[in-house]
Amino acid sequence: MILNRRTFLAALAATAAYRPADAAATPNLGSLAEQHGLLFGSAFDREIFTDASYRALIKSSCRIGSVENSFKIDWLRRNGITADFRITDRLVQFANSAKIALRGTALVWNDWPPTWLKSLSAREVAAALDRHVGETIGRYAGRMQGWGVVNEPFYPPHRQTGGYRKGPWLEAMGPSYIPRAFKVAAAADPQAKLVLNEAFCEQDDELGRSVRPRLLKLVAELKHSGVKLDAVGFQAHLKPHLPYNDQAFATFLGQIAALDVDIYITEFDVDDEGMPDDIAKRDRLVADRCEKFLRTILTIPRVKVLICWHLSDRYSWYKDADWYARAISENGGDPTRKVRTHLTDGELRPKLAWDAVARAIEARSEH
């Protein structure tokens, strides 16, 4: 489906009965999700140290969290292989004290490598992978729910053999960097949930359809070879302006789950770039997309985790992004408008999308 005039008007009609969420009556998504076999949470990072109101929202609403950036090698080991764990120590302490199960994300990702990594030999890159994964996971063994060990292994437009994403890990080791990372991770903390995370698969365009079979094949190979792989994460940055087919995506999730892995939705939000400037209309469309997507994919029993890529527009990754403002302008909108991509607004007030997610979670018991 593409958001054209006809689908836009249909979505508005379907959501005409929505009312703005009343904070006093807003369901606690963390508690609600637990009742339906789901862990709900959000990404967060060092902003929780300085933003007391956002910290309170995270603590009250989340049963699981993802550290957005601070475990990535370009953040944790900015100037060389020696890590600076001061921020990650504080984040882990916060989550443990708040009783939020915590995930580290994108330990091994071919995008955004630090400059020093790109200057190493292939053997040195392999050693850096071993140290980064093993040392980082080992430091927090027993204190983390799990790890996004490898992030976004595929990107067919890079035209690498097998459709893999180009970068220093692939260039140094080929696709063998993927099982290697998981083996090091499993040795460092045998109890942690280890996740392979991927993007685009919820899209029913050429990119999404090209990634799906490659990911399915990789998961099958990892499981067949005995690699500890507990879950496959799907980012689900929903893009209503691109083709999508939620039922086809749910069918694909079922194929992944049949390989004996859980399914995590790891970076949930809605890209509103193709939507009108009017806030009320945009909020209805975002809420409608959230609900329809989740109602479909939550029918898969092994979907165990739903994590928003932040709970508030205040920390939206779309905010101040040049590509996002440019896309809005190309769609005839105001590129300076405020983002409306998350479940609460910039003042942390629940939006229509919050209640839409609650309805989708409650509907899970019907299946």
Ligand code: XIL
The other form holds:
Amino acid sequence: MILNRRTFLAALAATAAYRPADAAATPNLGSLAEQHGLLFGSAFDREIFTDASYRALIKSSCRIGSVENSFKIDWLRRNGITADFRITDRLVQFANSAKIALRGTALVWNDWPPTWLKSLSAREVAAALDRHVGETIGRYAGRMQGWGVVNEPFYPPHRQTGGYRKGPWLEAMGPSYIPRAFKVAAAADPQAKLVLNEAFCEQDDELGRSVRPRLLKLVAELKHSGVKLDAVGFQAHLKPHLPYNDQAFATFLGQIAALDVDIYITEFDVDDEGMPDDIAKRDRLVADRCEKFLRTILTIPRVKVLICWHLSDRYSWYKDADWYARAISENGGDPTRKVRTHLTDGELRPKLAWDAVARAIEARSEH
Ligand code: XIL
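Here we have the form predicted alone; I need the corresponding form predicted in complex with this ligand.
Zooming out: every chain and molecule, the one shown earlier first.
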């Protein structure tokens, strides 16, 4: 079908998926969230050095930011234990001058270990953990809001005792790598908020339900043993094609909060793989999912932080994930279609999800 300008504009108006307004003209999610006791922000990384319009969007919308990749050991210490801090220095500098509270993420994660780490002895792996956590956090002490110290401790399908995620840290130290990382982190910057981050818990499938009790037990153990743990982070890569039960998840968050930790939503976005190709339909479904989820969980006062895993489809991590394109094909969708997983589109135009998030944040004080 060939669209002339009039029919094109009419089609846009009908879908309401596109608006010419830029993000600055729509509710400012950062300041709106602040009025409701919530720090709102996004992940970003080195693209902000070259992409001026995205940098402006991040600056205007975010009170908090997470570094997407650059603090991960396979990025910061690519070829060995010696770090190259050039990028992270610039990211911290950017956030400090933009007055965005910055978090480093996934310092210790059993996924994606660099090759060099896998060839070390157990004793050397333990020393690498101390160095990576201690040196990195120490370098930026006083300039960071906090750290995702340990990422994704559990993955029961790996069939390790206790349901832990397999990888070099677990192999070298068993689950003791977790309190160890937090102790080193606390010593390196006593003011920083230290976070244990986990995936899947918002899913009501077998995986999500198997991770929840294990995480609850781990948080209780860490707190009872006096480890400095300020918050538990939940990724919330929402997957509407899998079973979910927001109320059950909120109940679980209440149990976690009762252990005297804050709750951060750390990687918020919506996987649209199971949705129809039609953009208007997809945008509506994504927005609805965002709104229902957030309306339910933002009723919990200890939910203090909401971070999107990027603010735009332009930097959606789904685009690079091979499993994502495969899943779309398996669902009979067009594997070349554009992702609609984030709050603004590839042109940084706010989508329905932007307003849906704003409504959910506004509803928070009603509870
Ligand atoms: C992802 C990044 O977004 C990608 O750029 C990278 O290639 C792989 O990691 N859960 C996490 C994040 O904890 O660290 C992941 O980030 C997304 C899933």
